[in-house]
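Next comes just one chain, in structure tokens: the form predicted on its own.
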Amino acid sequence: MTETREALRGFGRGVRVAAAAAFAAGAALLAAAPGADAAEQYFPIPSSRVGPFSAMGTGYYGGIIDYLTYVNMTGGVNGVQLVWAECETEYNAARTAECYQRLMVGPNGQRMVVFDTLGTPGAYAVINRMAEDQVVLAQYGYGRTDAADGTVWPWVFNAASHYWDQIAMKLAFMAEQEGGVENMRGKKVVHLHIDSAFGREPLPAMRAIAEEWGLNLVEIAIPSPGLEQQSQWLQIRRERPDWVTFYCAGSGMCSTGMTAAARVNFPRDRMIYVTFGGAEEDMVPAGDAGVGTYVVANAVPGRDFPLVQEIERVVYGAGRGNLSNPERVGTVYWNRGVGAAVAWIEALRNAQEMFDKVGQPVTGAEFRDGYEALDMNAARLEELGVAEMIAPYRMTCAEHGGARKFRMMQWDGTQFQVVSDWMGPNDPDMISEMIRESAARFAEENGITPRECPPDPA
């Protein structure tokens, strides 16, 4: 991806083109036209193609739609064709809730079986609807963390892990750079974050680890959309932290963080960006100020993965690609969208087999069971063509936490260099116990009786 910087310079223009296309086609079925008698499965697309967070939305949902199109063009899911409709959320929680209602029933009359808000505020806005409506909330690396406890949240999943594991992984990486956990005592870490549910989500785990390790944790919030950060970076200059974790969202906020850090002479190789604030579209606008910035990845960028190459050949080769700028194929947000859609289709395939409905659409309850049966082991990822692009994971009745591992990347000014293997929290059992305790409190406060799960045979 050596041409990433040049290819993305025209990103703003591409977003405007994509947004116009979305409004023109958003209410229509965008799937390959199936035969009149073909079975169909409907999926909703609550996209975010306009506004300050459009880089995420166009890339992520572009990856989802491109994979759904690829599946259709290669025979569907045991012959079942995929259809979908879009609704623009602008990455706004209230609009996300509206889109949830609008997308509940597709143009073909089917009810949706899964919903992916691409954002923690949106996930919180609809999460309590899932069980009643029998819809899977597929939090692909975002959202409410204690939903990883499937006994309390049977309809919510974190396929690409969650923010508590992610912040714990970042602290583990810092400890590695400092020569061990014992050397973290007395270190100062700033958690700089957008002032939203997304930005605050990692704080419970971060506070617990800071107390255990003897860290000095400083929490600094930035009002959305985060383009004004001068006072926050002046505070960081006064605090003189050893590390900064940045939970930003949107290329404007994220690139501003790097240029602001340069102005106060804070080293970028002591900044670690969140997955949803660390993509090529976030780095390129910062220019040289972004060089050295660390970014956590739950989907590794690149165009060499077999599935990515197949989508380029089959979908873009036929002029059917969703991205207005095909050079964005293989970038962080697009690859992450492909990873999310792969889970949907594997869950659909599982459900068809589990309920003797091969070649037929499935219900929400059947899809949920198929999602809970996901076993994305290394061999299966290899078969799908995404080995090493995403970490292996599996779901069970009780465990909805997904992979629980990430890779660290570093921006070299042109592209990302992967600088770590897949790694997770230093103490995953501690995070798991926090999740169980948090979910149990929620269940007690809301009169929920956690379901009994059989022992995991693995």
The other form holds:
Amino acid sequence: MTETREALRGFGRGVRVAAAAAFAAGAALLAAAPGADAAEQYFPIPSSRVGPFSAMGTGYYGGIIDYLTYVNMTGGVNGVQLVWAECETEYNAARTAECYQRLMVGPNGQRMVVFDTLGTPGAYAVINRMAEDQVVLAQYGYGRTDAADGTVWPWVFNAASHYWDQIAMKLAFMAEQEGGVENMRGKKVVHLHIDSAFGREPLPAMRAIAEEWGLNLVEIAIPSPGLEQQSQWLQIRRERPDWVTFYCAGSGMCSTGMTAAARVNFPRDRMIYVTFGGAEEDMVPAGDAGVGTYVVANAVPGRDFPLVQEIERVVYGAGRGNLSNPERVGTVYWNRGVGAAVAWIEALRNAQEMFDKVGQPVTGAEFRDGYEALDMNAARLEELGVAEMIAPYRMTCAEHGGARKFRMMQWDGTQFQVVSDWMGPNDPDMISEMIRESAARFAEENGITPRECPPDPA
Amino acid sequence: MIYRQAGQFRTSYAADSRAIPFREDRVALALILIAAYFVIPFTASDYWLSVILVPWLALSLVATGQNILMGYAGQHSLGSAGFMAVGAFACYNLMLRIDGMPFLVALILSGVIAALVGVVFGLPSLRVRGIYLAVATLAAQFFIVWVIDKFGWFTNYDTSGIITTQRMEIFGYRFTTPAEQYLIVLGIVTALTWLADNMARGRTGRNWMAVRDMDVAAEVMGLSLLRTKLQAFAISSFYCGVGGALFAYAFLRSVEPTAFDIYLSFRVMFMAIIGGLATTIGPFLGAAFILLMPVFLNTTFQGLFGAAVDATIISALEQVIFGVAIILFMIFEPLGLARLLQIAQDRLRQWPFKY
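Form predicted together with its partner chain, following the form predicted on its own:
And the full complex, kicking off with our chain again.
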């Protein structure tokens, strides 16, 4: 039986189309008859399916659930089947804290090992409980930036790179468009953001770079929920900036940004959207006003990636997909959810191997070590079928910041066109240094002794 | 039969002015308090203690503050979340900037600071009334959150403007477990509720109610409107401030100013209204309804349907049911949940007979 599963998993990872039909049938059989002694690993799904963030929540957690289903249907993680429970957070900090406690113990009595709030407010609401509760906070491209310092935040990770690297990457992209950093001197950049911790998160890095490059940085805040942006865009018209970086939250605010820009005639190909504001669901409502808008991606959308095709065939083929509209497979949020879930499962696999628990569930502490041992190099990504969809990355004891690379996309009116290769900040060391400082300050304020990390061998 | 109050005579002034006139009610309250202090901390799970009971108690305190202003003094206000923010951030700064500041003192001082801010934003109440005052107090809501966001000093120049609350320490003992934190919150809430009840029944409360029912008449009878209204604003804001600090310290622990947004103000107002204005128990019932109903619906539906129904539909359905429940309540019992409780008591008094 184990051999069969091994073989099946091998097929599942691969992309051989010829084996596809036989494999699907086998997988379906396997899923239909789970062994009585099947080991299980429990995962919490604190989803946000209603309100302004529903597009994000349904897509992202849909992607996670679809990948977990896919893993289950292809034999589990070394035979360990995945189970999950869902809780509605409404993208609200207090509700997230409630869900965190409610989901702590799963339906099978197992404690959770990882938590993914999809949203900075939620991440901040639980981030201080992680070490105590022995749960990994897997921020996937959002949340507290200085948590990338693993010495102060051993339980928090950011596999899809954080907001400081993201803003630095945007500035690097602008510099490239303008023909070099030296041409950036005197250029005016507006950071237009929702007035919340999420909107202000990139500012420290942005200010530092602006000073170094001689940029003229203008910060304009939009009060939540951000549907009314008229006065801010009039201000932008007066300022005549060369570029606008836009941190919006929720589909309403994000699509309004493009229509409001169109109204004051600000060129859309001078606007760069944040990862958690630029998805098909945000672009389509803006109609023609959205054409040309740049969006940063930490997981590239598209259906051509082998893993996406496999999930579509295996999971959606069997009618077990989580999205009510299967057309959304391969969209920005869904692919990002898959990227996040791939990291969970790889961490689980690592933990099983590291602690000699192959085929058994692991504890929070073991999962943490597994997550820290993530080495998603190009070869492994190829094996998993997500090469080019996410950037290669590896975690170390001190560095929890993930790939630190993004791709720039441009909306052409119907879909995103990827317009850059993976790129990171111009000066990653500067950002790292800022993170270290910020984390050290937090540690000092809160009486945390940073742990010692061995020097990274690689 | 069980709940008979015949034969309980009030033979002295003291007996006549007791907070709870009937023996049965006193016994019931005593039992509830004994359970709350001595049974629940040891039997309830961490989930119940840390994310259900603690926020419920903290928000009940805030709703009590809102009830003082809205229910007793008749001043419509939409600034409660702003005053909560004042309390939370004042407490944080007091603890941070003054060495050896005891938590309880910081808590009371943060209430006092909130009260001072409340007085400032209560000034328009001397000129505008009713729904217009609610609009005027919106300024408090937005201004306070904006100030805390804008000036880094309040958040100790945190890069994302988020504070991490210090540990609660009283007389050298650190309250860290959910049960311990629950007990702190419960103690403070009990004390302040007792105080609020006595204020409302005493001269202070009568002044408020006189102003609420007809301010011109109250003024003619020699009440200073300025004093009474500002006093109501101050005391109400004190409660909101302390409640906000408890909400931040015992529940959220990492707080961003925008957590105290206009929606929270609205929810606090609904708590006061749905619970029952101008009652002591009302804010507690209202907070339970507004805070726990969505959680209860979510838990029930996830348990009932689980994977069988699309989770998006479940989540949307919860909101629909919650909204309908509020509307039905307001239609069939506009006086709030406290009134339902009173009706139940009246029925119980005659039970098993109809009248």
